[in-house]
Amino acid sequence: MFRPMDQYDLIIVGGGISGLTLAARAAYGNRLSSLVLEKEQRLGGCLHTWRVEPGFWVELGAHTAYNSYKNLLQLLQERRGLDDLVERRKLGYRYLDGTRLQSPLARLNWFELLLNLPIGLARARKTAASLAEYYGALFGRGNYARLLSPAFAAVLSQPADGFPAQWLFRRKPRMKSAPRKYTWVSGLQGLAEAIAEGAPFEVSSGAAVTSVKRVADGYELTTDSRRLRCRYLAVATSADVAAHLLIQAHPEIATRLSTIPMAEIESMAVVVPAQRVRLPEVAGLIGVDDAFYSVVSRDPLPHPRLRGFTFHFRPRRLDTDSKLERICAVLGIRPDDIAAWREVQNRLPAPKVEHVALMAEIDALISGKTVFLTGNYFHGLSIGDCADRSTREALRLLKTHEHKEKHHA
């Protein structure tokens, strides 16, 4: 049974950091009646915190936020203040090559660097270059293969050699009142929850959208229990889900979104009594020709009894038992030392250099329309990239609404 048709000014599909940032900016800016629909029972999307016990959590998705995420921090400051930010201790990363732990400098060939860097600085350009092309020119191909290729794959949780160089390490303004690297007092998922708490928009979790179609005054959406209408529609999901949702309402946009490839990551987190782990304290490990891209440690947030580690495995390499076996070998523990573990599937866009032009094409297609797109596939994969995109789309939405109101006045 469907309830009577509900009408909103704005409906946002997706309750991750992208959808919630857009909802908050649109609602606070102009008091549009807004609804966020999230198919999962929790908010956060790629911000996925496993709360093991009070005061101890492990991240299953994104791990760290930075003070260069200015649009996100400004929104949090307006909503809640920044008192609940928790600074992360500075610890280093190590490469794991078979059984050897190595520092980054141990894998660097200085002669090759000095031979390539002057020429690379003079000639290399990030625009239209991949990570392999740009940083290979700067550091030398051997250094890139030994040092940077596995590091970029660890950062992006996918093979990263073809990733657009201009999307990584962009200079951004920092909010100096915030710690340089931080999390939230209850884990990164708490960032999303803090934006939604007491906000002037509705949130409906466990509400998967099954269809979207155009109607005379906007859009009609269907979930398994509701039919909804809105003047403006924002889609804040992964690119492939957005393509599926928009195939009827905007087939030309959906067709282009459907060409964006996705990467799968099999993530497994473990909690271990601190005294059982032989691995020294680290921020994380970078896998070299290993079954995992990276291991991210909770060590920057010390706990008196427990340590937590999230292994981001390459897809379809190991079954669950084999993953646990590899984890035990890396940490120097026995299977019965693991106090708790959890396994999740993560998905991220896998852009290549040509993706930059595709995003410009999609932006041109949605210009002037009442559909708004945001997510981690526009200008980068980070939390800050998502918040930046959502802030820009919220501004476009408010300008569109203002223009329509003036036109109808």
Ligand SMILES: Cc1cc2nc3c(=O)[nH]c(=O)nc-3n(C[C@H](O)[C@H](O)[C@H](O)COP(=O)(O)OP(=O)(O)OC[C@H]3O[C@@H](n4cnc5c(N)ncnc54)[C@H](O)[C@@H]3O)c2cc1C
Second form
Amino acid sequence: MFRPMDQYDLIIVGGGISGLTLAARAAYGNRLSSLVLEKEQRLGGCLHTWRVEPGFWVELGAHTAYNSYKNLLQLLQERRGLDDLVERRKLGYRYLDGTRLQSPLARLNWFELLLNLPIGLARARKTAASLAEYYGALFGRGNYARLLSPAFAAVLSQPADGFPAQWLFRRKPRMKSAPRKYTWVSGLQGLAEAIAEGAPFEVSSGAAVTSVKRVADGYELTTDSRRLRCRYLAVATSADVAAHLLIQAHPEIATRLSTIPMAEIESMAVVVPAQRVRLPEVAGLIGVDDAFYSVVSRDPLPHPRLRGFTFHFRPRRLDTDSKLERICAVLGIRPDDIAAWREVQNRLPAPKVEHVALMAEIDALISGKTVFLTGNYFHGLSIGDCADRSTREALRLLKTHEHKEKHHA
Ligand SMILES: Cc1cc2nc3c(=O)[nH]c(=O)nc-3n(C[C@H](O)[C@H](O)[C@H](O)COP(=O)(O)OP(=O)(O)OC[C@H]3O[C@@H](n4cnc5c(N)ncnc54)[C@H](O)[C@@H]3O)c2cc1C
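Form predicted together with the named molecule structure, per the form predicted on its own context:
Every component of the complex follows; first up is the chain already shown.
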């Protein structure tokens, strides 16, 4: 049964960090009536915190935010201050090569580095280069394969050699009043929830948008139970979902979005009594030719009784039992030591060098239109990149609105 048609100035599809940042920025700057529609019951998307017991949670998706995420921090500061940011304790990452734990330095060939670095610094350019091309030129091919290729795959949760080099390690101003590396007091999902709490926009969760069509002065959206109209539409889902939703309303944009490849990640988190685990304290592990890209530990946020680990597995390699077996081997525990575990599917865009030009083309296509696009496929995958993109799209939206109002008056 459909409820009568609801009308908003702005509807945002997707309640991840991109959608919520855009909603907050568009709502605070103006008097637009706005609604965020989120498919899941919870907000946050890739900010997905498994709250195991009061005071102990494990991240199933993103785990760390940085003080270079300035647009995000500014928004939080305006909304509710930065008191609920929690600093992450400094701990190192180790490589796991078979059964051997290694420090990054143990995998570096200094001779090869010194041979390559001077020429690499003079010649290598990030623009139009892949991670393998750029960092291979700086560090040497052998160093790249041993040290950097597994580390980039761990950071990006996907095979990353062809990833655009300009998307990683951009120099950005830091907000010095925030910790360098932090999370939120209730986990990173809490950060998304904090943006939505008491905000001047509505949120409807458990509301998957199934179709979008253009109508006289805007768009009509359909969910399982509602039909809604808006003047401005913002799509803040993954690129493939955005492509699917926009196929009728903006086929030229949808066709391009549909070419963006996606990476699947099979994530499994375990909670174990601290005294059972033989693995020393680490921030995480980098898998070398392993079934997983990375293991993210919650050791940077210590707990007196429990330790938590999320293994980000390569897709379709292991079934659930084999994953648990591998986890036990890595942590040095027995299956009955696992107090609780949880499995989720994560997805991320898997861009290659040519993706940068595609995004410029999509930006040119949406320019001047009343559709707004944001997400982790525009300038980078990080939470900070998403907040930057959303802040810019919100600004474009407000300018478009101002222009339309002036024209109308
Ligand atoms: C395993 C993993 C680890 C990561 N670690 C870090 C990290 O440590 N630090 C960092 O900065 N970044 C990290 N990232 C990247 C970062 O978390 C994501 O890129 C970012 O959170 C994406 O936000 P988003 O809002 O663009 O997309 P999403 O988080 O994917 O949100 C999109 C939302 O749209 C909703 N949606 C989809 N379809 C519909 C529909 N039809 N109708 C309504 N709603 C819909 C989804 O349910 C979802 O909530 C990590 C990502 C992953 C997967």
